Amino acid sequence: MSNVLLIHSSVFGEKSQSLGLARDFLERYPHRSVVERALSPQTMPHLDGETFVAMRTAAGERTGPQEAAVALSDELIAELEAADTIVLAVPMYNFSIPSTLKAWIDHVARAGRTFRYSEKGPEGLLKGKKVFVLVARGGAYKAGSPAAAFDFQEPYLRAVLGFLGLDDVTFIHLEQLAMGQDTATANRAKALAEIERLTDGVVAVAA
């Protein structure tokens, strides 16, 4: 059973397509327990100098103010460090990721807490823990599709996030939904279905 970390991180809170999906899958997938982080732009600002230079001081020769910038990085890190599984809710926003979720990536993706750099070059030091990303978008652009060069949403999150370790990540798509309400319910089946397939079919029950 997983500690399971859900993310999500769009504009239209509990109406959005992509939460919705994702608590369709923690529904169905086993774990323990949910830690939620809901990102907003009050919830999750995006990085200053102050916080930067604070990320880039060691612990013990950080300043009071230095301590408190970082302080949520290291709550972030924490919730990270503890989840055995990762499900990130992400709707597309101009082909791409929501701000917030890439502010929230720029406060974990820490030298020598998230990763490190080593003579073989940078090592990933998030290892063993399964993500997955549920993903909403109105057009379609899955590979082979018209539009699929205008995906820079799963290419920056599979990148990114197998630079912090994290490489068994599976993508479960709802497309098409600014395509009329019968595509939209159509692939929202699909999707469903998709997940239906991953676990199994068992419904989960918190321990």
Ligand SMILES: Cc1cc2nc3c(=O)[nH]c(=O)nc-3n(C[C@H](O)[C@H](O)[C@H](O)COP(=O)(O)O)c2cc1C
Given for the second form:
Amino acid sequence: MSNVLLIHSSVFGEKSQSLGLARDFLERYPHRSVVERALSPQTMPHLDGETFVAMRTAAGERTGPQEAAVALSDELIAELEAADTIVLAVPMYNFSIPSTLKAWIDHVARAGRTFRYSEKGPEGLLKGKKVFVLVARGGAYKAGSPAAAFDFQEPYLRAVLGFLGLDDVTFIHLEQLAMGQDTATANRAKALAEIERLTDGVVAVAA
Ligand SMILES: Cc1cc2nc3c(=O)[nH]c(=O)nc-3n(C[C@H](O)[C@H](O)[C@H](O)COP(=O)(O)O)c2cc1C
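If the structure you just shared is the form predicted on its own, then what does the corresponding form predicted in complex with this ligand look like?
So here's everything in the complex, that chain up top.
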């Protein structure tokens, strides 16, 4: 049974479509525990220069203020390392991911901890974990749709997660939420059917 890390980043809080889908997923995905990170401008600061320098400084060589600056990055990386399964609830905002999720990525992509440079190039260090990404979008961006080239959400996430070693990634799409109530309702049912297919209809029992 998995230890799950749930990361969500919608400005709509519990009314979020992507978070609702992630909760539907977790109701069906067998797991032992869930650690939840709600990303907002209040909880997830942008990376600044002091923090970045502290992140690049070896643990034994940091000043007191540098230790304080790196504490959040340490905590976020520890959550990632402890999880077997990572569930990302991701809204599409302006063709990409919310800036709070980008700030989270800037805090967890750390050389020597989550990736390293070797003779063969960069190597991701977060291995053997499953990732499920539940995306919600107002429009339609799947391959073949006219706006497919505007999807900077899924390709970016696949690239950066892969860079960190997370290459077992499954996307579940909830699209066309802004294209009328009937379409939104039908697509919610499709996304739920996809979740049930992926989880084999198993109802999760938290231990
Ligand atoms: C600031 C903002 C920007 C958005 N940009 C896009 C966009 O570029 N493409 C799109 O299809 N939908 C866009 N939407 C619609 C959202 O993707 C849609 O509302 C979705 O439900 C968001 O997921 P959430 O409910 O989990 O926040 C945007 C919504 C907001 C609030």
